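One chain follows as structure tokens, the form predicted on its own.
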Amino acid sequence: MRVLVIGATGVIGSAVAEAFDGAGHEVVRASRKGENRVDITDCASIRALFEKLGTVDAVVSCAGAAIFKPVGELTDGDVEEATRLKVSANIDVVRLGVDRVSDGGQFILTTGIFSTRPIAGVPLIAMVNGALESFVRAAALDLPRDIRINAVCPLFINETAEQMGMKGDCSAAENAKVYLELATGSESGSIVTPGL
């Protein structure tokens, strides 16, 4: 399977790059830096990246910034960014990559346990978080061509706590093999959180 994994220098993408290589896939790493650069946040971009690479069998998107930020701090513009940052560019990844994935293939992309089970100075997070998730269940209705769409949930990563001074539930290395098991599986429109 070739797969495009896009936000593969992050804490989650680079091991869930890891893990489809290991597994034997051809794995194409995309970001913001290296080889295959993309911004998702721009559509000339996603534009370029899939017209650079063709065909592919899935896209990963691990990609997508937040905002921390509590409710009595955030200003008039935090609500469009968080949303441009996470949810549009997530959206036009899947619609504009649609005609560059295989017959049968698929996306699968990236939201976060906040969506269901917040923390402090996290609503804008959660509030992104759930609206992917939203859509995911709704365009596995839609797309066309045996195309599946799933969703990976991940607990709070040990690597991005401990950055933060904090203590998470699950391993980037541990959360990699979901996305690794969806791939290789045959449902659509599910959100999956490793461990539940």
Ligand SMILES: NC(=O)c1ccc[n+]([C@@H]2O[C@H](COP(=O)([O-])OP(=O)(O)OC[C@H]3O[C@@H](n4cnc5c(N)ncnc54)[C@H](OP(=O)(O)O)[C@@H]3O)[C@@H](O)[C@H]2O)c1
Contents of the next structure:
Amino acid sequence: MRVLVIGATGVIGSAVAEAFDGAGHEVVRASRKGENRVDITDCASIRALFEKLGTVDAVVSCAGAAIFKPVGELTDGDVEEATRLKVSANIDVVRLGVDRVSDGGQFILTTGIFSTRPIAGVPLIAMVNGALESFVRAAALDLPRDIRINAVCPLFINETAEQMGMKGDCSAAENAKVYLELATGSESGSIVTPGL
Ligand SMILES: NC(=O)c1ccc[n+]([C@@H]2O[C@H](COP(=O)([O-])OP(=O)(O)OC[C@H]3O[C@@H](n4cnc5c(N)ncnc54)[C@H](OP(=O)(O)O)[C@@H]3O)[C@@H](O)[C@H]2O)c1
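Starting from the form predicted on its own shown above, please give the structure in the form predicted in complex with the named molecule.
In what comes next, the whole complex appears, and the chain from above leads the way.
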């Protein structure tokens, strides 16, 4: 399988790229830096990446920034900005990538556990991840040529938690295994949380 991993320099994305590599797939790593540059908040940049790469069998997105603020601190434009950074960006990857994915190919997006199990201070993170999960369930019914779409909804990743002096719930490597399982399976429209 030829697999494009967007966000491949990140905590989650680097482990995902390694997992696909380790299973013998051809991995194309992309992010805003490096050889295959893309900014998924910019449609022209997404188009340019797909134009450069040609056909891929799977597009895995582990990219998308978040706004971490309690309701009382939200300012004008925060909702739109949070949506732009994660929801619109990832939906645009799917929308602009459909014609670049092979027959029977797939998309795997990354959401996050706050969509269904929030803590205080994450209303916009909960909102964007929930929106993306709803998109995945519905898009699975629309995509042509047997193209599948699923999402991985990670718990708090150990490596991220360590950077914050906290304790996580799942290692990046354990989390990454589930992307590979989804990619080699047959389901579509699923939201899977590794470790639950
Ligand atoms: N880590 C966790 O505990 C955790 C838990 C649940 C959900 N999540 C979600 O999972 C996703 C990835 O998290 P992470 O912890 O791996 O983040 P991370 O370590 O900050 O990595 C983010 C990756 O995405 C790339 N990126 C960021 N914005 C981009 C853009 N506009 N266009 C293209 N690439 C972009 C970054 O590379 P460049 O800077 O080079 O572009 C990097 O490769 C996020 O949406 C996060 O909310 C994370």
